[in-house]
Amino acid sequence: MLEMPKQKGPPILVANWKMNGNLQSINRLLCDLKRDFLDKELGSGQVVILPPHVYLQIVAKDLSGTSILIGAQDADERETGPVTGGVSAKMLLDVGCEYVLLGHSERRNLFNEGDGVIFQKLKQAVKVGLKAIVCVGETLEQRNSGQVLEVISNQLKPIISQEILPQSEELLIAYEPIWAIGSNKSATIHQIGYALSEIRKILRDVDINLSDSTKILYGGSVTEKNIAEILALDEVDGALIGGASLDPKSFSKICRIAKTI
């Protein structure tokens, strides 16, 4: 029996602002974004902005009534308690977040977050109803030594466990080769397509419904110059955008291009 190809919906564009901006620059950025493409360039809910934690409520208020959704760049793995500086998934939901980014390579590297911690964070996100975007990807050394599939598979194992799947409303996986992040060197279309096909295969081997319902994004030096080619890939459901999302003209152009795919 032939397997029917997965039907793609409108692309999801996730803007990860990382630790950038201040009140003045963020207000200006939001103003420019709303002027350039608000509600005209993409359908409802297809643009997600991830501001720094301290600006979440400001951004949520500013974008209230628009189609742009809000997410957080991280969440603590604990539900509550004496965790100085911690921000729980429940708190993020309380201030208007619908999405949360987990397992970004910068969290893995700078804060030594391993797969076990990311799994606990995912459990908390799923428990409160946040849509989790979980990052996977290899270093240049791992790629050069032929470990790409091994690394991705190991990172995916806890994410697609039976402990998580029955509770998850929506799971998104972002493939971000670490060597391409912030380097102005995006992976080639062949490299992206191959990695994403393997991710989809891993999901399909676990559960066909999981494969069909999970959205896969690509991130790593995404710009208006390569977004069309990336989104044209069969397995790509959207993009995780870093530096280009801080430039309203660049991000608006990415959104306009995405609408035509």
Contents of the next structure:
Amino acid sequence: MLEMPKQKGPPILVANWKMNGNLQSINRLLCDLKRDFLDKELGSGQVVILPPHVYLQIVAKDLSGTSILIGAQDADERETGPVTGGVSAKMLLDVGCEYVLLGHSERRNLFNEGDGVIFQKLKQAVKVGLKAIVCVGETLEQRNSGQVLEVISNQLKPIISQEILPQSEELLIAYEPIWAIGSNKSATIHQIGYALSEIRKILRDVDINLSDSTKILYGGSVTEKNIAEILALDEVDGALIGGASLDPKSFSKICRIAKTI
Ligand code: PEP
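Output the form predicted together with phosphoenolpyruvate next; the form predicted alone has already been displayed.
Following is the full complex, with the preceding chain placed first.
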């Protein structure tokens, strides 16, 4: 049977602010973003902002009634209880999050998060109804030794287990080659296309519905200069943006370009 190409929806742009900013700078950033593009430029659900946990409620309040959605940069793998410093998926939902980022390479490296913990986090997130964006991607060493597929596949397999499948419409995958993050050196269009089509193949081999419903994003030094050709790729459903999302002018430009795709 001939396979129909998957219809692409409008691209989704996810702004990962990481551990940057303070009350003053975040208020300024929000003000600029609202003035520059909000509501005039993009449809609902196309822009998601991931502020640091402590500012979530403030950002959610400031953006309520706009088309911008809010998410968190991480969530605990436990539901509740004696976890000092922990923030549960349910708490994130409580303060207005719709999304949560999981398995970012900085979490994997700085906090020693392995695939098992990321899977537990994912379980908690989808259980409460958060949309989870799970990051996968290789180091430069792994790329240079021809391990890209192996790394991606090993990171993906635990995530797309039978336990998660029934809630698969909540899943997004972000391909973020670690060497491209914050390096000003995005992966090439060819590298992105190849990795994302392999991710789609892995999803399809597990479940055709999962493959159809999962959005796959690219992240790693996305700027207003490369966003157009990245989003134009058939395989790309959106982008995860770090550094450029902290500059309202750059981020607004990225959003405006995304609107024309
Ligand atoms: C990220 O860390 O998720 C990221 C994409 O960062 P940058 O855009 O700065 O490379």
